[in-house]
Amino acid sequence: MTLKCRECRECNGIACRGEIPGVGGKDTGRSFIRNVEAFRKVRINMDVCAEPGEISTGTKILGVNLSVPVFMAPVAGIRNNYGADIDEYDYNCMMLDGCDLAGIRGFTGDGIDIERLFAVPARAVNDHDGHGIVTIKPWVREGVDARIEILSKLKFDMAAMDIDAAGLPLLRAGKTPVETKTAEELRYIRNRLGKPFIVKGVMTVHAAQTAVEAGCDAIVVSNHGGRVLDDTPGTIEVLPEIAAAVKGKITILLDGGVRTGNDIFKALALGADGVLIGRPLALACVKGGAEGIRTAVEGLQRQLKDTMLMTGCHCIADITAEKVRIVD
């Protein structure tokens, strides 16, 4: 199997930039590498006067306990992005196997063959008791709806929407095209679905507070990982001013450029309540199947803690804006 991914020593978008398909940024990358770039301003306050104790990564979000605050994104079209030679079917078997295995949970994708990129993972999802978000593209209604028909027969956990991949050309030139929504259009998502829903590609305070007009029960802050528009700021960025809006008003996840413990940890400090990690976890299923998984979950799991450990934190209520600073 030969992969697209070159396997950096870090995974900062540099070596794939432009490489779509492929796992890379669009156009020169910037907004992928500025993602993992941003998170390096963000410095730890390192303080060990503190109590000693047990310490805790374990957290409910949205009505689910987790051993840790990570959800492993959705990815799409595994052979295409990857060069994997896995079908749909299998890669998300094996996606959200490594997820149970790791006490997360994982989201599956979505593309505009609706059987192949739809349907077959969200069957995973069912054949794994619903444990599993499925994620819907943003569909004109006629493509909503036959999806959202589909998951009536199913069960799952949740549902998002990738708001942002309204900004993908090739699903946009579709027979079903994807189109960006209103507070209103994602009421109607939201009411059908009958379930928690997520709105993902939330990058302004605008957009989160539409989200929570809307009724929606969270925002994944997220620029599809550099690949729909170049130059945007990081997530990491984004962060604060969106949690200062909105934080109590709706439960809020940060995608893009988490790489490490570390990075767990700032997004928590900086007011995300947890976070979505695509390309690392994606490449470690590829390579390892479910135990790869699982393997980089406890990776990022014991870094979360050694920083815990090191900052005064016993368990993730503790990680608070005071544990962090941001630099220029």
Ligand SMILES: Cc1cc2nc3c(=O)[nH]c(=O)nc-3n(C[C@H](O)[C@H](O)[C@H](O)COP(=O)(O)O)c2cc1C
Given for the second form:
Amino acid sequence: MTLKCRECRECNGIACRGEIPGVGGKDTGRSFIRNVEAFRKVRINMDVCAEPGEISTGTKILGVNLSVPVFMAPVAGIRNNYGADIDEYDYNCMMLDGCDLAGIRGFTGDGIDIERLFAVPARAVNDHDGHGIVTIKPWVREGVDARIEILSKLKFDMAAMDIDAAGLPLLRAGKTPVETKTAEELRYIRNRLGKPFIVKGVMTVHAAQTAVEAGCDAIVVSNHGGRVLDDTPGTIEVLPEIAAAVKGKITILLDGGVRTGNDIFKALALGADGVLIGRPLALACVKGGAEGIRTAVEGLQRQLKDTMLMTGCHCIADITAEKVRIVD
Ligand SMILES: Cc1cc2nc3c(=O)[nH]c(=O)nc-3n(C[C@H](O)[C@H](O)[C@H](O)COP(=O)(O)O)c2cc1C
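Any chance you could show the form predicted in complex with the named molecule after that form predicted alone?
Full complex below, order starting with the chain above.
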């Protein structure tokens, strides 16, 4: 099996820039590259003058207990993008098994082929006792309604919409195209779903406030791993201003460039309640199946725990803004 992913030592978007289909970022790939680089501008304030004691990385997000504040991001089209010889159902089952083993939750994806790219992954969630988050692309009403109809017969924890897929040329050209979303439309979807609803693809205070106004339950500060627009800021760069505006009003998640336990720590310190990880966990799944995900998440948890010890944190709530500094 020759994978399209080059399995770089650090997954930073340089070798694969512009490769879509593939695992790269759009055009020059700068948004993906910047997501990773921006984390290096956040430094951790070491301080071990603290009470010794147990350290826990456990948390509860949107009613779900997690061993560590991490979700597996939606990664659709595993054959097309990774060149992996795995069908969508098998990938999603391995991914969800891995998340169960690791004590985290996974998101499934969506695409034009409603059966293969939406219903099949959603059935994988159903077959895992509903332990998973199904993601719907920002279709016009007809496309959203068709997917909610499929979900009405299935078990799932919560749902998400990657609103930042509104510009994907392939999806805009289809018979049922994608579109940009207003607060009114997001409220309609939230109400029809009747489950926690996560808006993924928020990069401004305005978009975050729109999700709050619509009564959504969470946002993911995300630029789709740099796959939808070149030259955006890194996600960690916009997190502080978004957190200042909406923290306490809505759950805040972040993805894009989260590679280490230290990156998780930095995102939490700057206002996120949890993170999503895309490419590194998708690769761990393609190469090592469910065990691959478990091993990768355990590594992240180990580093997060070490960093909590070195900064005087005993629990996730102790990870606050004064634990980090941002440099130019
Ligand atoms: C191959 C590939 C497919 C993706 N498919 C989806 C998708 O169907 N829905 C979605 O919301 N995001 C999708 N994403 C974006 C991820 O969910 C996530 O936002 C991004 O990968 C996070 O950045 P990271 O890979 O640097 O961790 C995809 C990303 C990749 C690399």
